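Form predicted alone, single chain, as structure tokens, below.
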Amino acid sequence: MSMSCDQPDLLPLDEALTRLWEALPAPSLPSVRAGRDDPAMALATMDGVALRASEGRSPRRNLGTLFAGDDPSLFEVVPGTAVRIMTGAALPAGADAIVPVEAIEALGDHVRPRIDPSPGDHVRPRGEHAKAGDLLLAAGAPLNAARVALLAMEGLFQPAARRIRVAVASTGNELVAVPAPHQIRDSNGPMLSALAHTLGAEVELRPALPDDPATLAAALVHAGDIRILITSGGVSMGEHDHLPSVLKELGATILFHKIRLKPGKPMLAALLGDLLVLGLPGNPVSAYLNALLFLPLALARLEGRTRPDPWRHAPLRVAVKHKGDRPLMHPCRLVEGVLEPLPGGGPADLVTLAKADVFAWVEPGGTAAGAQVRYLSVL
């Protein structure tokens, strides 16, 4: 479902995040079943001596040593014998317990337990984790490191770890390398590139685009081998804010445009074929905040990971007044677990942004001192 770019209702942030998450395709795993018992044999969980528990503390002749990966059929523990064994090694036939090395007395080529062993002591039984044929992972599960390990354990195909390719391009005629007083340098491009890199993306910083529909359309149509294009500027209501209309003309699906948040209201997300376009506002604080909210989500989804939850909670040291009707993300320092609001903090205040540790969520009407609020860490 797309939203008109001139729709008066603003989309709540959580709904916008969910809409983006559900619109993106995600790689997932097939079902995984155990090819054999896990573990396939009983294993020692401590360094010590493998023996028959029924023989109690009587001395045993040491037959040798088993290390992890050794074939346990090299030895058979018969009455009056034992085998030294290392953690992770398979139990030899006849043994049913491990006595830890610190509870063993060495007597030449014999060993004697100083404790009374019981069957199963320090032994991981065969099939403790799974039996052959058990369902280990249902189809459709997202990828994570533990599941990659599970695939490796089962000898199955492991998806290659691939970084999502992201391009960043600011927009605006005012962006120049050597600015006159009425112009500015492009700070959003380097900022957003650095953020995408921190989040693990493969990033390309592209030259700033002029406020020209044809040039913008060409940049979208010929985006190259990227999965996400991040722009800043050109998404509000000005005469030079061409991105929404250009995307519509190209047949893109507008996932949402304008969210109920301050700063960052003009945020736009669209799909142009396989290309995700994140259209961020031009003001640097707004651009950074929206990227911090939406880019980690998009990367996680496209990489097949679980949905991230970046929110943490802490109390405000002082009250934050807020007369607006949209939730406010206010820049703060985080000092010994307490949020200290910073002065300033408007959507263009890059100086305050550079001092901030977090953005604190402030409800319309303001938030009292000492109140627990959720916050988002600056990366």
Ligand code: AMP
The other form holds:
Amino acid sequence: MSMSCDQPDLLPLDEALTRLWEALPAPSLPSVRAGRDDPAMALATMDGVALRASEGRSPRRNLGTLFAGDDPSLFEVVPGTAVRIMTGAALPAGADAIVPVEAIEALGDHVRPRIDPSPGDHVRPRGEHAKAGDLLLAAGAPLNAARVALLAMEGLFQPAARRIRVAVASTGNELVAVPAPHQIRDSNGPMLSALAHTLGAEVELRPALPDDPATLAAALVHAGDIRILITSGGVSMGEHDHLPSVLKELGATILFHKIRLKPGKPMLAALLGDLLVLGLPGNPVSAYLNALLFLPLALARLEGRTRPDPWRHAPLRVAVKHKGDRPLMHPCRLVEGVLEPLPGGGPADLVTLAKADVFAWVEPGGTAAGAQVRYLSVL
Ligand code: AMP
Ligand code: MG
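Starting from the form predicted alone, produce the coordinates for the form predicted together with adenosine monophosphate.
Shown next: the complete complex, the earlier chain at its head.
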């Protein structure tokens, strides 16, 4: 195995991921305090009958029914009475227990428990979860769906703040709608916008850009109100690979360019003001793999969520040879928990990519059959 041909200073993938994560601003949540007790009144936790536990199994006269959302002051459970009550309804005055409907016998306008009730049965007491003024969420907590619910509970939910706007633009003079044999269609654009859509972004697929620095610069400067521009192509060493120099001329901060990964080495990430540019390589498998690695991270950060950990582990059914000095991510099927490397799977091999369930991580030097490796699911 040779360690000589690749640049030894290529940025390791995990460092590139962390660098991107740390470079992006996370919207931080303010601290959230309870505006009222949670729950604000004692509530029924089962459908049943609200009654006075001290009256045991004796029959009571049913005064009526309380549904969730009903004002409980409609009723007062005085001795000898009860009120039918549904889950989520507030407990009427006088009642201190719920007997579930399954344990109730109906006798005309009376009800009789078949069990001995105890005070507090099937009642969620006022303030059980929080008292008014309690700290519910410390400032700066990452957002997740449960915390969105908590914000909504407190009347603080802002739905408009949730979707990140992403634009996708391929680059390359060879990309045309009706290709002659020396030309191709833009497959990366639809692929990357589908991925961004799957990841919950608001996506706009733009027409492919020609390999012309001025056009590229104009597209970057007039990106509009998007947060992430995903490009593909034009980031390697070719004479038409203009994106890195155009970004530099515009004064962008290059977060990294070139990572220690096969395929996908030319990967570029840059900040142009507030705009994150993910400059993916043009080869479809490289573009897809890098998008799978970097886009979920960027979206999570910009949405204020915790850093996602997409890695899983499974054994390889067969040994994978790998002579290069960059880690290889190879397309595999995942069959009953075992990774089966697909034949082929080079950086331009969309046919194999479309058969893959995952990309498996193969260290330089190769990996033995049965070895546990980390893998990333395709989306
Ligand atoms: P590049 O990174 O621009 O040098 O492109 C590398 C390879 O990927 C070339 O063979 C390109 O023709 C191909 N390629 C670039 N962009 C696309 C695209 N949008 N769809 C399909 N193939 C592409
Ligand atoms: Mg190109």
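Residue numbers count along the first chain shown, from 1. We call the rigid core the largest set of C-alpha positions that still match within 1.5 Å between the two forms. What you are looking at is a predicted structure, and each value in this text was computed from that prediction instead of being measured.
- Superposed on the core, the two forms barely differ at residue 273: its CA moves less than 2 Å between the two forms.
- Residue 65 shows a C-alpha shift of 2 Å or greater between the two forms [criterion: core-superposed Cα displacement of 2 Å].
- Comparing the forms between the two forms on their rigid core, the Cα displacement of residue 306 stays under 2 Å.
- When the core is overlaid, the C-alpha of residue 80 ends up 11.5 Å from its other position between the two forms.
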